[in-house]
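Presented as structure tokens, the chain that follows is alone, the form predicted on its own.
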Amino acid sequence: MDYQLDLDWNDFLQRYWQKRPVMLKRGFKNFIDPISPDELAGLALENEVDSRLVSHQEGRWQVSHGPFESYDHLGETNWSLLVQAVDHWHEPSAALMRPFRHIPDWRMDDLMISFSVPGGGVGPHLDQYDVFIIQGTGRRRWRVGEKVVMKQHSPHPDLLQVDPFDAIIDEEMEPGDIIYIPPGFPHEGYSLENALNYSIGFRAPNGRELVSGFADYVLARELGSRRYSDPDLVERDHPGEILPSELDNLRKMMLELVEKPEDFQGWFGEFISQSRHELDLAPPEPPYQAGEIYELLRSGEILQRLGGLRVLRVGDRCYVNGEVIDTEYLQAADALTRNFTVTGEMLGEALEDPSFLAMLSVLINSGYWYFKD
């Protein structure tokens, strides 16, 4: 289904991205689901798939993780299933998130959809990463609160929550309503009746991830192998002391890995076209020739992009799944990446180069792309 979003971006982005939250009544007219409760609650059961079902009786909160093998144990009140990256699975739920690409696809992670009954939910807490939340089928009450420094505790050891705040919205929210919460505002929703929710998050990398796989990707391709050195040393009163202009020479070393703009770039584009949940890869048997995909792109066959593959450009390069696409023709690389259904006309010129086709043909044969007919 092809969803229209009713929202004035250069608006929104000015006034609320990562600044307020807001609520977008009727964002998606005359919203239809696309998934059902039980096509959810069969993915919670494939072991590939990430999936939770969290409850609360009496006060107390309980979390399991999937794969489940049953739901013959949960009553009619006060319970969630979530399950992450339906997207990955579902295609008619990936195109939840077109509508989204306002913001730029690397800031993109994946749709987290929940089914909850009435009660349900998973308590008052806060996120580290902006999310939009559309409301599906049924109602939920959403509460979000101002942001504020708050102490996090654990009711139980797999989640985290805070303690009830004041409320700066609170709504109940109907079928194509959408909420949008910016990092660090406490927020708890509950459902008012069996309610479908969709979950779009974006992804807010930290110092220490940045650091740690800039790190591996200098280890894996043997940089920074240049050894201090100090020609200019003088003698000094205290030999134990580390001189402030010898730290200053010893954090240049360090910086000048990150200041390779080729190394950096190089770098960045694996690791953010890393997907962060597994794909639901299915390689073709027998694997495409070359030949074929050149016959089959020519007489007007369509690629269409794996759900949940992330396929972005640095530069003038681009990256699928955390390996650069090395070719150089970057306009049909390019194509690659804005398009999620390609065409030959498209890729032009490049479907007449071998090497182009061998490189398409990897792409094609690994399951990241496929025909959609």
Contents of the next structure:
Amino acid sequence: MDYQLDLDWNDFLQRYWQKRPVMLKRGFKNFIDPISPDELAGLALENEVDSRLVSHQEGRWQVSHGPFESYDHLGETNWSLLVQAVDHWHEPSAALMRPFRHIPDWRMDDLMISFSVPGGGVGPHLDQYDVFIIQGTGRRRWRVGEKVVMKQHSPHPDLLQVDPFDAIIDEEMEPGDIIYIPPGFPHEGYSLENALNYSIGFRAPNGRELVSGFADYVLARELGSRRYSDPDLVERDHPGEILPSELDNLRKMMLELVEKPEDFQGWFGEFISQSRHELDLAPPEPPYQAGEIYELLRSGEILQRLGGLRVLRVGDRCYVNGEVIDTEYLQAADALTRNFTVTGEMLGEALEDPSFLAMLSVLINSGYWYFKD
Ligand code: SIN
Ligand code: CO
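What about the form predicted in complex with ligand SIN, after the form predicted on its own?
Full assembly next; the chain just shown is listed first.
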């Protein structure tokens, strides 16, 4: 399904993105759910799929983690089933993320889908990331409070909540309504009837993740072999002191590594093109021969990108799931980066080159792209 989002993106980015929460009534007109509650429940039976059930009864919160074997024990109120990264497992649901590509792909994370019965929700809480929550079937009341410093507590070891808050948004959402919530604004959703909610989540690395990711890259490539040296050393009063100028030199050594554009870009491309959730990889068996791929694409067959696969470009280089695509055919690499479905025509002259075709065969035989139908 081709979801059309009715939104002035320039205005949204200027006024709301990372600044204020906003309710976008009827963001999607005539919204049709890409998945049914039964299909969602089915996904949460699978080993590879990350899911949880959150319920509450008289102020006592319970959390259990999937895979689930059955749902027979659940009553008719006060629980919610939340399934992470559904875009990896269910192609029609992944289509719901496309209209949000006005925010760059590298900032996007995954699609979480929840099914809640009346009274169901995860309680008042904060998230670290931006989120667009789309109302699917059913109605749910969403409240959002002002961003203020709030103490978090755990009514259950796997649940982080905040105290009740005054609402700056308090509305019943109906199918097709979207609420955008920037990081740090407290919010809670309570179902009024059986309801599906779709959360498009974003990612924003913190300094710790960047430093640790870059350190892994430095180690793997054995960069930074130059050692500290001090040929100008002079005698000092205090043998136990480290001088500011020495700290400066040490800092420079570290910055030198980060400041090499080749290394920094190469690292970031690899780092950020890795998915935070498992991919539904199914390499074709038997693998395709390069010649077959050529024939299929030339005869009009279409390549589909695997749901959740991250394909990103930094300068002239494209990165797929943590690895660089090594090719000089920039137009073809750009077509793979920009589009979720790719035709032979989009790949152009690159298809005639055996080395490009060999690279494409590796991507297809890894299960990263597959022929539609
Ligand atoms: C949900 O309950 O569907 C979304 C949970 C959240 O607020 O992040
Ligand atoms: Co939240």
